[in-house]
Every structure is written in C-alpha cells, then in structure tokens.
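The chain below stands alone, shown as structure tokens; this is the form predicted alone.
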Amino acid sequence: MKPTTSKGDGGAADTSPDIQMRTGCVSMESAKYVSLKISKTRWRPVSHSSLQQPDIFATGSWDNEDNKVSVWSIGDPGSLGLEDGFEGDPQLICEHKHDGDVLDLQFLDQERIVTVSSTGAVTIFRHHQNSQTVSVSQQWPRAHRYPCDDAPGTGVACSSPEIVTVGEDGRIIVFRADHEGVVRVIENADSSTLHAVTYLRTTEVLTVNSFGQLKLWDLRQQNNSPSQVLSLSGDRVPLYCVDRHPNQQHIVATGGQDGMLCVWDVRQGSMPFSLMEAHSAEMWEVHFHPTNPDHLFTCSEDGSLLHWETASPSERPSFLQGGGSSSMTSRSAMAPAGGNQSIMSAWLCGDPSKSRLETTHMLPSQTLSVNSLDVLGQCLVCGTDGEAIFVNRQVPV
C-alpha cells in the first residue's frame, strides 16, 4: 500500500512456536469490486451487552483521483437463513469525499468515524443513521505538518471522547471530540516516521516507528519522553502496525517491513518475546480477536490474509473456552499482578516444543496488497489494492 525503503533482515526467531500451516483456504465471500483502492476497513462497534453480530462497516480509499469514506451494510446475518453465512454483497449505504488518502480510520463511537489523511488533516465524520448520509462533523486541517509542507498522518486511536494521532512528522497529537483546539502535542516524539498508534490503557498509548521501535507513552506525564522503549535487535526494520491483547494488555503484537509477526511482553525485556515468519512482504495490519484473543489476524502486501490460532478449543482449559484469556504458544503457571489466574497467555511461551500454533489462509490466491482487515464477532472484512472488499460472516473463532 505504502512506499517503503529497502528490506532489512530482522532478528533471529529464537522462541518461534511450532507453526502448522493449514493447506486449505477458508472460503471468503466473493469479492465486492468497488472501483477504489481500499486502504482501511473497520466494523462499526456493537453494544457489549448484545450478542448481535456487526452489520455495518466503513472503508477508506487511497491512491485514487477522488478518495472516499464509505459506509456499508451486510444486513442481518440470520435474515435469510442461509447456512454458509454469505448472503450477497455488502451494500453501499452512503459515502463522502475525502481530501487526500485515507491512511487510517477508526470508529469513535457508533455514529462517528475518525480519519487521518495524507494531507495531514484529522477529520471526524458523522454517519446520520436516520437519513443514511455522512457529513464532516469536525476537522483539524494540517494537524500533522513539516515546517514548509504537509506531513501525512499515519495512525489514529480512539478512546471516546479522546483521539490520538501520529504522523510522518514524528508528532503525537491528542484531540477531544467536540473540543475545538488540540488538547496536547508531543512535538518531537520521534525522529523517524511514526506508523501506528494504539491505546494500551486509558492513559497510555503505544507507537511503532521506522527504526523498529515500540514506544510506550504515559499521557498523564507532562514530559515529552516515552516511559518505555522496546526495539528489534539487529537491522532497523520499520514496524508498520501494532495491536494489544484485549485481556492481557502487557501482550502486544507488531508487524512490519520484513513480514514477521512479533509478540512482545512490555512488562519485561526490551526485545520481542517471539518472532514468527508470517508474510513474504510488508505486514500492514495485525489484530487480536477482540473477545477470543487466542485468534489473531494479519494482512500483507504479499496479497495474503492469515488467521493465527494457538490451540484447538479441546486443548484449552474449559474456563478459557469461549472467552479466551490468551493467545500464542503454550500454557505455563504464573501469578499475574492483580489477578488470580494460574494461566499464562498462550502467546508467551519460552518453550517452542510446547507451542501449538496453526495458521490458515483466509483468501484465495491474491497478487495485490491486502491493506486492511477488521474482525468482530464472527465477521471479518478486508480491503485490497485490487479494488475489492471481502467479507466472511462465519470466521471460526
């Protein structure tokens, strides 16, 4: 999706688990061709109290003459009673022109969508569900900038009403929805491009950069220095994406230019806990499943989308099945601070012989980049440079 520099070699995968690649491809719904290169796909959040599956998602486009933010519906998954979960194409509900490439997109809540642009702007769009239209609710033009030029914004994270963005200018900016000014700017947060940001906790964010570094920032602190810096050893391989485990926030996954999947434990050490060969080209996104984080998903410039699963349900203790507290190799005893769990996350196991990790290709053979994915409930959506959107309503999680 994005211009990149020369590839690095990355570090040695000392604690890689025994990865079993499933030969079969899980069937995705036939491609919905949209005549736009899709840079971002995100499900609209569903109520935590409901058991409903998501039915609305948003997309952003890039590298087109006119880029757009679009809202799509997949309807009620059970309405037609079909067993395979694939009842027809996503339907376009509404869309709005977007100045510049959409380089990241997140839902702030069920009505508002935040984007960062290649122009440096940060924009809040509102989806009016009664009239099924989209309008610009708020905008901060040129939020990311160089002294004499625009700087692309590259990442956004939301914890309503707060919004945090990062950009090629190395700045971290904190906004508040419905607040006109900027809440805070960390001017020289990084001397290289910041590629992505995510919330670790309510007041802490993680960023990844072009030097292969993972930095933790405590937004309560007024100094402009990270509270922790972790980095890949050896060559400085740019990191492009980051996600944290939904239940155990000390577990973080990243991906970057070399296509490797890195899992980190931010409580200890300054290097990744494990490195796994994932893709043959840049990894653009990595996402833990939000409610069953024994499952993780990655997508890449190489045209593939992988589903990573740590163990079959029968191999997990019964109290971990269904909700999952973990994610990546094997189990060993521990006593985490503030909890009485006797289980260590499957994503953190130093003994490769005990590691059980399966990966499944989720797309038919592709040649063009899969730029973005999102997973919620049993629904997965992804967008590609082939101007296609794929949806799967029955992800086996």
The other form holds:
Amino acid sequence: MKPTTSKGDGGAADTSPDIQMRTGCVSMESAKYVSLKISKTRWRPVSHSSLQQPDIFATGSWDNEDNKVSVWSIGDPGSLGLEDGFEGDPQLICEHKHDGDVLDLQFLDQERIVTVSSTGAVTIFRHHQNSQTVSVSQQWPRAHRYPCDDAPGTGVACSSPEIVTVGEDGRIIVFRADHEGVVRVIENADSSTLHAVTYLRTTEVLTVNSFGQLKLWDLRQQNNSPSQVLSLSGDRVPLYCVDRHPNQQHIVATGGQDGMLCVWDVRQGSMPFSLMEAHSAEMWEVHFHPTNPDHLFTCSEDGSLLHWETASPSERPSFLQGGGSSSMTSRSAMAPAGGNQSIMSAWLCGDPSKSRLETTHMLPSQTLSVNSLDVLGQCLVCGTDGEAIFVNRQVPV
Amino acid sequence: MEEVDVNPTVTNIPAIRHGKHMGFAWGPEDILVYETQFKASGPSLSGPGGSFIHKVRKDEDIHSPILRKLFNESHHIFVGLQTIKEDVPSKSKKPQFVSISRNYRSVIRACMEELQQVAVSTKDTEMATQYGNQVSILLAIELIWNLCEVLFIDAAPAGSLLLHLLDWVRLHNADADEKAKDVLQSDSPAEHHHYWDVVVSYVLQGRLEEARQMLAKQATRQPASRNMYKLMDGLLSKMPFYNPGGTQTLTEFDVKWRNWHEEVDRYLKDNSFSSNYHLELICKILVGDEDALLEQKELLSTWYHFLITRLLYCHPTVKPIELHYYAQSCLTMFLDSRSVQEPLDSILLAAFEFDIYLVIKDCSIVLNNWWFVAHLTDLLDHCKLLHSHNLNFGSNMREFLLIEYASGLFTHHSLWQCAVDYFDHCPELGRACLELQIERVPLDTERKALKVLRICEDRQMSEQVRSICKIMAMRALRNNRLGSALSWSIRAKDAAFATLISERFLQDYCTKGTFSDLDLIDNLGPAMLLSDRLTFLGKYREFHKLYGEKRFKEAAKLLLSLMTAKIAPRSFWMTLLTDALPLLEQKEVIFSADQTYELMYCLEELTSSLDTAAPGADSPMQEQDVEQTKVELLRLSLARNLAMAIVKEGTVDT
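Please give the corresponding structure for the form predicted together with the partner chain, as opposed to the form predicted alone shown earlier.
Below: every chain and molecule of the assembly, starting with the one above.
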C-alpha cells in the first residue's frame, strides 16, 4: 500500500508539485551577514504568563574552522516606540567557541543552551545575563561514539531538566542537567542514522531515521525497543526533521530528503496521514507555531522558507474554496467518519476539498540552504549557508 | 613563451634558514614549501631537510571575516545576474545591468565602512594597518568599478557622460564635504580658514548651488564688494547644465553654454574681479584656465578630478571617444616629472581609453584576489562588451577568471558552497572543475555529506554521487554500522556494495544465529531489488518471519523458491536445506511431493558439485564428517517426507 501522494508516483501530476504561491513574498527584514554558516537558530523562551515577544535568540555555526555558539538581541520591542517596529539588525551580545559543528541546539531554560556537536559531545552553555557572557557549564564529551571513533550527534530535545540526544551511532542518550553521569542509553536504537528527536509526552520521545521510519520510545520501559514504529512505504526516504503539534500530541509533522511535508497521526496506522509537496530538496526543519498550530513553517536545502497555513472548513466562507488552495491529498480512508469536526485538527482534515492550505514563501530568492528556523510569537528567525540571518518580527499568525 | 607583464614579486619565507635550499609543491591556492638537504656539490640527497612544511598563501583576503560578507553577498547578486533572460534584447536590459552594478558597488561600500569602523576601534596597530590597507584596496576597486559602470555599462552619450563623470568624482572626493561640515559648524563660517577651500572645491566639482550659498555668507560680511559678489552669483547661477531628460538638443545646449562661457571670459578680461583674489580665481576656473586649475592641485588631489573639472569648464559636450585624449594630457599635466604613475592611474587611463581588456589585465596583476576582476568581467560579458576574446589557455576570459575565483573559494573551509554556483555558470570547463573539486570536500558528518550529495545529484554527477556514498558507506562499515552502510549504498544505487554488505549480514547470521539490524532488513521495500544478494537477504529474513509466525506452508514455499529461482547463492544452500529440516520433521506434511522432489534435486545438485569441486581438500576430517551427517540426515528426512506426502496426496485424491 502506498501513500496517496508521493514523488514519482503516477498521481504526482494532478497534485501539482509547484504549489501556486499566492503572494510573492512576505517581507523579511534584510539579511544580516555574520561570516559563519548558520546551522541552528533558536529563540530564547519567553515566560508563558506574559504576552511578551521574544527578543533574544541563539545561533550555532557549522563547517567553519572555528565554530561558535552566539547569542543575539533584536532589541527590546517595547522601548523603541517606533510605530513601524523596524529596528535594524540583530546585535551580537556574546559568543563562545564550540568544538566541531553545532548540529543541534536547544534552550533548556531561560539561561541554558544545550548543543550536540559533530565531535559527539553534548554541552550545556550558560548565558549570564548580567555580564552578557557565555560559558560552558556542563559537558559530556564523546557522548556519541563508535568503538574507535567519534560519532556526530545529530539531534537534541529538552524537557528540563531532562535532555535526550540522538546521533549517527544510532544511540539514544538521556541526560539530566546538573547530573554528572548519563541517565540512560538505548544502544542500537537504530541501525541507520537517527536524524532528529522530539518529546511527544514527558516520558515519550519520537525519533526519525535515514530509513524513513518514525520510532516511538517510552522512556519508562526498560527494554531497548521502540513501542511503535511508523514508516513511509515505497521508497524509504530519509527523514531529517520532526515536530509535534503543540496541543494535539498525536499529530506529528516530518520532513526529509525529498522535501515533502508528512503529517502523521501516531494513534492510527503506521503510515503518514498526508503528504504534501513542499520543497525541491532536503527539508531541514519543520515547526508548528507554538501557540497557533494552524500555522507551520518549513525550511530546506533549496534555499526556501515556507509558511503553511491551514484553516478549518467552517472558518471560511464557501466561495473562497477551490482556486488557490494547494495540493493536499490525504488518505481519506483514514479520516474518522463523522466525529466532531471542530475538535479535529485542520491538519488531519481528511477531505482535500474541504481543507484549505495556503503556502507562502518567506524569503526572497535564495540559492543556498536555509538550515534552521524558529518561530515564537510573531517573531521568526532563520539562518542560512549563505552566512546570513533573517529575522521577521511580524509573522502573520 | 610569452613575456611576463611585470616582474614577479619576491616573497621571503622567514622560516627557511638562510642559505638553505627550498622544495615546493603546488596546491590549488597555496604553495607548500620545505627545506631540503640539497648540496651544490657532492651527492645530493632528495627529500625534505627540515621538520616543518610551510604553507605560502597569496590570497589572505579570503580568510578575513569581514570580506567573507563581500563574497557571500556578491554571490547572491552574481546568481541573480545569471538568471537575466538571454532572449530579451540587450538594449532594454541596460537599466537592469546598471542596477546590478550598483548593487555590487553598494556591497563593496558596506564592507568598506565596516572595515573602517574596525580599523578605528582596534587597539592592535598591526591589525589597524592591515584593515587600513584593505579599506584603501576596496576604495580603489570601487572607484574603478564606478568608472567602468559609467563608461562601459551605462555608456552615456555626450552630454550626460559628463554629468555621470561629475557624480563619480563627487562620490570619491569626500574631503570637500568633510571640510564643509567643519566650516558650517564653526561660529562664523565665513572667517573659517578653510572657507575658501570649501568654496573653490565646490566650484571644482561643479556644485555651483552650494558654492553660491557659501558665497552669500561672505557677501553679507563685505558690503563694499557687494556688487562683485552679486555679479559672481549671477554667473554661477546662469551656468547651463545639460538636461538629458529635457527637450533641449545637445547643439542648443552647446550654443547656450558658449554664450555663457564668453560672458565669463569677458568679465575676466575687463578685470571685474581683480580686486578680490578668490573671486578672480573662481572666475578663472569657470573659464577653464589650466594654470589656475593646476594651482589648485591640493584641492583637486587627483589627476582625474582635474580632468573632469577641465572638461566641465572647457568641453562639457565631450564625446566618449574623445575622453582618452583629454585623459592622457591631464595626466601628464597633473603629474610633474617627480611623481610616478601608479597602477591605479594606468588602470583608470586604460578605462578612459575604453580598453576593457587592459583594465582587467592590470587589475588582475595588481589586486591580490580574483573577486573584483571575476565579477566585473562577468558583468561586462553580460553586457556583450567582451567579444570572443579567446585566451590561449582555458576557454574565454570570463570563464577563466570565474574559475580562478571559484577555485579559490573552494579551498576555503566554508566558502566552498558559494563556489558551486560560479562553476555552474562556466559552460565550458565549470563542470569538470566542479567534479574534480567536489570529490575532495572533506566529509566530517552525514549532514555535510548530504549537502555535497545534493549538489552532485542536482547536476547528475553520478560518478561523484557513487564515490561520496561509497566513502560514507565504507566509514559506516568500518564502525560496524551495517544498517547505515546499507542505506548509503541504496542511495547510490551501488549494487556491488550492497552485495558486499548483504554478505556481511549473512555472515553475521551464520556466526551468531540471529540477524542484526532487523528494523532495517524488515523494511527494505523496493530497495531490496538493488542487488541479488540484498533480495536474498530480505527474502530469507521473510522466511524466518513466516516461520516465527508458524505460517509453515508459506515459509516452505518461499524457502524452496529461493533455491529454485537461483536467488540464494550456492554457498548458502546447505544452510537453507538445514533450515528445511524442522519443516520436514513436522507432524503434518508441509512440503508436497513435488516440492520434496525439488528439494532432493537441489540437494543432489549441491552434493555433486561439492564432490567434483574438491574431494577431501583442505577442510579437516571432522568438518567433512559433520557435512556428511547433515546430508545423510537430510536425505532421510526427505525420503520420509516424500513417503508421507505421497500417501497424503493419494488419500486426498481418492
């Protein structure tokens, strides 16, 4: 059985791979050239109670002789009082040398940043906000390794104080901040490379691998096998990124080598719920908007950054349906018959004629890869192999 | 052999001890240098004499973090330029080319400003001078580029040509503006000791409106000479400027300008300004008096400023083809016998002579990196200004320079990605260069390998794809990551390597009795068809799965087909037959009579081939005994099964 939409499949023609972009390009503030290829960008979390917009982000670099973890400020949005909210370039606050490429980076909390390196090391950096400096606060060198060589780590997920990392060695390692040793190792969790990891629930993590598989791991279970395996049928397209729907934890989005966006329902079936043509090359990251999950963002090796917006059928007047909606095909057989439409996520709306999905390019024509993006509130930041950082403070969500 | 254009510069390698001989090896961008033990007389020993290898590099700029921004930003502009459609007539593309040229220049300017800031703020004097040098190089580059833009790309006709040249001179003479700022910020500008410098500078740059405003300040202080100032103000305001957008023809403008010129000349001749030195000087400048102009060398600062001022007040309708004549004469007039002509002067002169090739050649010699010449040449080529200028090496000049530049980028640790697009737009040799370079990118992580692979796959470089995947697969294999290795060979569609890895899996199975990496083997899907051995591996694993699920009939059928369809390698048949044993020994009949015959046939074929191959060869007696027992056992089981099957089938039939 094959998923309904896939590249090279006979049905590809009517799903029109080139999504008709409705608007040319959403204004992105001009590029900030930083003389380092950026592998990761992440906003510093803001407290949930306040409606604050983020103002600090961290970046990691790769493929440079000296790689760095840097902390940037986009200025305090409140203090400026400019009506257009346009405040110029992000400013570098502080940076720290990083051994090897930064292959993933996450904020553990307001002050601490966790990275995994191509040397296999997992490092916690502390950003001292009083002195505006960064220092290494904890490190597990060679956490990922082969018997006689270093293995690059590839992904990290945090659920403070717990940290989970995956690597090319196919191991899943659980750490605890301020806890010296390793809490748990799942040896041989995967025979191919694990490319990304995310928390599904506090005790469950999800990994994606080079063989087009999603594996669910229950960290309470002591056996070293996944509790569930989902996989792409047909060609085993390697998956490189994964993100979980912020409210409905059973909905998961992934992206991989063919640039397709896959949405999965981990409760049902072992195959993707829908597949959408998105990018013409590797998709490096996918992110649901944390507070407005009808919006999703993806970036790719092809140099593009896409903003996806889906709307529940009821929200739109009927005359708007039809033209302009992008190709989205779903396994309608999987759609629960009847059911309460309003609680169902728009991402899992089975009927393509009812679902509306709009995609917008967020970057002007770009040739080099967009490696990473992060979105929080109305702010989006992304970093590229063209050694540029782009910030957008007015994402329409 | 052709003669060299300039004598090569000598670089001393301080690390080589004095008097020692040196050996070297070429690299793409650097030269490796080492001491040798060479002796002039006696037996010479080859091989290095010291314990160090020194890297000598011509181009330092590529490693400057600030100039990296220049490389990255201009890469973006370059790619944009290449996508301009070929079929549009070149006339209508001119505004596009001019705006691209301006984009390039603004990137240079941005870079220059940042360097200037760093040069000021750095405490290290050595670094400060280095930054200062880079600033002056960029300044010169921008100056040349701007002139080329005016003369070649924009190619303004007589009339507007001078207006563009005036803008060019104004942009690159910031001195006047700085002085003016000083003067205007002082308490009484008219008494400032730079006051007249500013006024004269304005007049020299043809900024007459500003000059008049400045003069008005002086006029109010000297009520006695009010009429004289009024007269000068009138002359300045009346000077005609050509308006390219207007209805006026060039001839009409010329007539008007001549009238004005005669009027100024009249006032000068009847000594209207003789009582005021400065006003008389301005008047002399306005009539284009060469001696008066040359007296202002300090303010003009360069010969090309002198040239433009002279054209402004003597030949405002100068035609492009006449420029070189004035340029040459101004250069000789301006530079007295003592001062030497610098490379920049000859480059600008070449530009005024419309000798594009000389400009590019001289820039290539003087500048220490290829960025400028490569991008400028590419732009000029797009403007169709370089006509089939074939070199006797490489292909054409544009391509030669782009490849040089891109090869330089490729040696850089991180900038290699930019270089790919440059190679892409070199139709003749670009691909070959890329093929050679891309294979040599060090692959530290899978992430990087994936990016390199994408580059190769997008360009159908199947050879390179195979080689990269093989490198990654070998590395995985060395680290005992069979699954990873297999996924790399599947990506490369490398059947031979997939076979090798499948063998390893089977070997592991034979020694351990269990399969490793089940998650992968169970999910091979269509990838299984890549190699026969891989198909066998997948199918064999399927057999085990069926057997585990107690679906014996299906398992038996699959097992048999593995041998009869010749999917299984002969060396593995014995294992397969042994796997059949427990199925033969089941209570119910699983293999039908026909299937049993086939199994027997397989066994006989195997034993006969074994017998003929090497009867009692190297293998020890014990092992042979084990084999023999196995065969006996199998024969027995097969015979029993056959009997049961015949009975059973006979019973069902009746």
